[in-house]
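Take a look at this single chain in structure tokens; it is the form predicted alone.
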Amino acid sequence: MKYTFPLAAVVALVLFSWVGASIPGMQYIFGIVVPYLAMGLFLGGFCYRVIGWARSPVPFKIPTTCGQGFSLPWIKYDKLEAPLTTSQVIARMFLEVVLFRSLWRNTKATVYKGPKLTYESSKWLWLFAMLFHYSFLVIILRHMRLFLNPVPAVISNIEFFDGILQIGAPTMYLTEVTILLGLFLLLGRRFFNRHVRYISLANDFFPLYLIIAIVLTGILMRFFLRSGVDIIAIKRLAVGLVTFHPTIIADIGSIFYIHVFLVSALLVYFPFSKLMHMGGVFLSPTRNMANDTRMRRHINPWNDPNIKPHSYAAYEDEFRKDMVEQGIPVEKPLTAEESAAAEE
């Protein structure tokens, strides 16, 4: 079910939008109302999740450290693995967000006959993730030309370099190939790697299926069904959506509404799924905190000033009798009075 149910859900979204967009008068719903609702839910959900994480207290200093921490001045410490200053934390976060540094150092553990445990490099996962994420980013930036008039030079340059090989007519973009390659390899990893397949859930497959459907409908619209797509009407509708004066001046084509509906579904799904790691990585205390517990005391924001500290000695004095009855070791034996009371 975890493989087929997400696929069936994506197929149902495609069929629903295809049938709905074919009904006269429904183009307004699928071309204007649905995108506005999706963007509103995306922005509202994204802000809600981020604000919720930002307001969550961090009771402990828990930065992830994989190297020598700062101790004595003459001992060299790892500034990226155990950052001490704010600038070192920023450098670590930059490499994590831009280059997926922790994924680059990913290793695979395998048990062979013997038994023999080995750790092997797993750079291919980093490569697939880079292909997918950066291709997705370039595609989003390229699509900005539909919403802006005039088109900024930076968007035009991105589009030029993406299609620099000039393959086919219309030109095939490099990211159209690399994003599909990254998606299918990430999806294949969940199918063929038995360890990953075991821990994968339906909500791990659904976004992959959905993004693949978005990319495929975009490719169909650009290369195979372009005769029924009015690009001028699309441009006018996109600019109208941004300026809050949307209009549909012609029959754009059902494939366009299917594409837009799938994108809207992704926007709605995004804030309430694992895809929110895009915003959550910046608020992760394991990454955004400095490893300075030896220099600065971290005050637990959950501490209630009206509650006095409860030491273990005081805890044992209060519950020693119950601890002994349950067979829990205690540092002090029961007194004669406590033993007599326990026997009674």
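Because the structure is predicted, anything quoted here is derived from the model rather than measured. For clarity, a rigid core is taken as the largest C-alpha set superposing within 1.5 Å between two forms. Positions refer to the first chain, counted from 1. Compared with the form predicted together with the partner chain:
- With the core superposed, Y315 shows a C-alpha displacement of at least 2 Å between the two forms.
- In the core-superposed comparison between the two forms, P150 has its Cα shifted by less than 2 Å.
- Treated as two rigid bodies, the chain shows a rotation of the smaller part against the larger of 37° between the two forms, based on C-alpha superposition.
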Contents of the next structure:
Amino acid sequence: MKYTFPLAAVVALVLFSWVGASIPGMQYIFGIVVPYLAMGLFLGGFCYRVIGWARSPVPFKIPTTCGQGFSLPWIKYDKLEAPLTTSQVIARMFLEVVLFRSLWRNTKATVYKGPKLTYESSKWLWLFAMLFHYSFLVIILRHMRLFLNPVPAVISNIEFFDGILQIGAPTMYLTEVTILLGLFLLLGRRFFNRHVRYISLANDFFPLYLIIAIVLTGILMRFFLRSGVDIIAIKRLAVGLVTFHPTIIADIGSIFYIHVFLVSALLVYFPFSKLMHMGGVFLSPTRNMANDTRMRRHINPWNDPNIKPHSYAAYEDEFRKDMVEQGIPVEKPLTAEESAAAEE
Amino acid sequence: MYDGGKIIPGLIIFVLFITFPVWYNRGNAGAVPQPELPKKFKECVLPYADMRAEHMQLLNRWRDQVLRTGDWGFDVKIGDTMYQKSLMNTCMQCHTSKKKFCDRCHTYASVKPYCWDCHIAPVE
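If the one shown is the form predicted alone, what is the structure of the form predicted together with the partner chain?
Below: every chain and molecule of the assembly, starting with the one above.
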């Protein structure tokens, strides 16, 4: 169920846009209205989620440390795993965002003969994630050639290096291969790794299926279902969208509308799903806080300012009589008068 | 997180980044390229729309046929004339200017076919 339901959802999206975009006149809906709506929902939803997180209090200082924290100056501490200063936190965040450093620590429990239990770091997840995310980034940057006019040299250079193998015409891009590899490995991991399969849900499979469908329709459009894929007309539409004068100047093949519809679906799905880890990684208190609880007091923003700190000394003053009565040891004995009063 | 001083600027940078094409083009979509069509001829190898979308695949097929099977055949019929499977001897006979024809579209779409590293474009 959790494997097939999301697949059926993606197939339904494909069929819907395929049939929809073949109806005369509907091209304006699928080529213009849907992308605008999707982009609006993406940006609005993204900001809504981030602002929601920004407004949530962090009651405790909760950085996850995985190394020696700072204690005494002559004890060496781990600057990345238990960062003390802001610059160390920034370095830790940078490595996390850019190199997915915490996936390097993806430990896997294995039982060997003996029985001996080991927790070894399994680097595969890190490798698949790097392959997928960086291919996706390059693909998005490459697509900018369709949105920017004139095309800046950076974008042409990315395209050049991506197509450096010069296989066929239109040239094959390296990232087409690496993103599919990354995606199928990430999907395969969810199917074949028993532990991961057990904890995977429909909403883990859906984005994978959806992105695979986007990549496949893109590849089909570029190499196999080329008829009607007039890049000049497509670029006119894309540039039109970002300059707010969209026009569709030719009959573009349905595969293009399917591709665009799936991308729109991804944009809409993005802010309301686990894909928000793109913004969330920056706002994780477990990553973006310094491990300095012993140097700086973290004030819980929830604290009611009317509730004043109550020290033990004050507490004992308040309850000393009852404490003595109950036989609880006290630091400061009752005064003579108080004990006289208590006697009665 | 109550850290608006950092989160809000970060969010603004993100939104500006995502909407970069809007700022870059500044409302100017630019002209659709108008490749200069041959005046003496009426037809191309394939119908017009197919030529626009699929000419690179046609060239790729020709290249493979010529170089892999040695099939140089003069079997491309356009109108009443037979043409060879060739980039220079066919396409560039009718489309005599690379700059005014191929390049106009290619610059717009940011494609730089590497064919001209070896094949010689008509002298202009």
